[in-house]
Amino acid sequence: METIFHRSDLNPIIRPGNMPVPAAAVLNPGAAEQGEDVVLLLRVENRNGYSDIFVARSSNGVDGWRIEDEPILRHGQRRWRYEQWGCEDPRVTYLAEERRWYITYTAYSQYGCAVALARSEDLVTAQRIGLIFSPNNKDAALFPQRFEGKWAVLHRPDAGGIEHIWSAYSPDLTHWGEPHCVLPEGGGAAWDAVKVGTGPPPILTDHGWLLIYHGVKAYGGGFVYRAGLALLDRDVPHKLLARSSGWFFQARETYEVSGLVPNVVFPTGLLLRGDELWMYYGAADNWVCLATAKLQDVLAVLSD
């Protein structure tokens, strides 16, 4: 199963020293086309430890990336105390009905980790709407349409060391409500047993909404980061049909276990480009890489 995804051979495809400003680290990006480009939202560890959201550009979405000098969403705002420690892990979804994309990101400051939104109608500006889910909760997705006049999202709040994937529902993308828990821990000894979180904003396909999340478990007293596949109802986003039973991708390659947190594999990214799923993740919580996969391929992982 985990031959289904394709390395790119030119992992990392972005790197700390390809940053037009001093960074850490750069990772866990949040993918879109615009025209001829693949965009990728970067979180950029500066630094001092705080982390911003930069915009990259690709002609093909592999290399020749044109990195914006400033970021899209910068920490620290006076106005936006929530994010005084950094904007973090963004995922991006257009919403065609309101003709813009919309940026789930980690606000975290001494408050905790909360949930914020943030609209695009040219992903060079962004203009923040604040919180939607408060600390601590991380690991947002929308989804790019309504269901039955209200929009969806799946979250990922801490109960108490209890780490779920649920999903709520809105009329207007500012009050969230009606949770459901979608999928739980795996439990026991399984890979996913310590924490799930939302990858990428689900794929709508002909067998319902493909979701890549990332599963965890403890080895020796440090975790290790894997990602799996669910298929969840076209109609109602919280009913979960299908879910693989083991993970798909994990850290393998010297710059998915060696970094600043090793064996991390954490894909926040994922466009369908023809026939192929192109799956944009953070390795080892260093670097941006890339993987590709044939859409009838992963779904046959979740028919067997």
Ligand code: BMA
Given for the second form:
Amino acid sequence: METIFHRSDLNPIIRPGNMPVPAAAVLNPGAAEQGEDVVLLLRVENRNGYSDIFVARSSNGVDGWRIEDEPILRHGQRRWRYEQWGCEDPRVTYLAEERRWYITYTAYSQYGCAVALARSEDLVTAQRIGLIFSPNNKDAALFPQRFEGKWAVLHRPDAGGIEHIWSAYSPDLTHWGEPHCVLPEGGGAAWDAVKVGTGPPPILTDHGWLLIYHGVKAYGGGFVYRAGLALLDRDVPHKLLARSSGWFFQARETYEVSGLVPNVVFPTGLLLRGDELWMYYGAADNWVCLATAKLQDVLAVLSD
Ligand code: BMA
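What I would like now is the form predicted in complex with ligand BMA, since the data block earlier showed the form predicted on its own; can you produce it?
Let us now look at the entire complex, which starts with that chain.
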């Protein structure tokens, strides 16, 4: 199963040294397509340990990245008290109805980790909407459409160490409610026993919404972050239709097994390009990487 996704020969495709500013790490990118370009929203940790979100563009999605000098979302602005310690791990969804991209990200501060939402017409500048979930909560991703008139989001509240993926619905992208537990931690000795979290925004397929999620297991040497697959109902997206029996992607290459946090693969960007899925992920919390797969091969895993 591990061979479904093929890593780019150019991995890591973006490294700290590629940034126009001093960077300790570049990781966990949101992904979008804009015109002919692939756009990545990069989490960039500076040498003080605080993260901002920068925009990178490439015409082939692999190399030739053009990276903005200034972040699209900068932590520590006086007006935004819940992101004094960082803007982290963006996921980006284009809402055709709104004709804008919406960015969910982790707002990190003395208050904990919360989920913030911003919107952008051009992926050059963004306007913050504010927090949509209070601490501790992270790993949120919006669906691109409404369901019976309501927007839907997946997120991961921390219920005192119990960390399942939940959903919420909203009429206006600001007021969120109707919670459902969508995908619980694996429990026991499972690869995703300790916690799970949404990866990129789900993609609609003939079988339902395809969800890539991360799962965590604690080993003697620390946490190991791997990626699993799930399918959610096309009309009722909190309804879990299928879940892969194990992970499909784990740290294997040097840039994944060693880095700032070893043994981490953390997918946050997913594009459907023709019949291929392009998965952008953070490796070892240090670099941005790419792996691709045929959509039909990925769906086959879930129908076994
Ligand atoms: C999570 C987040 C991610 C990070 C991952 C692996 O809790 O902090 O930003 O990539 O851990 O260390």
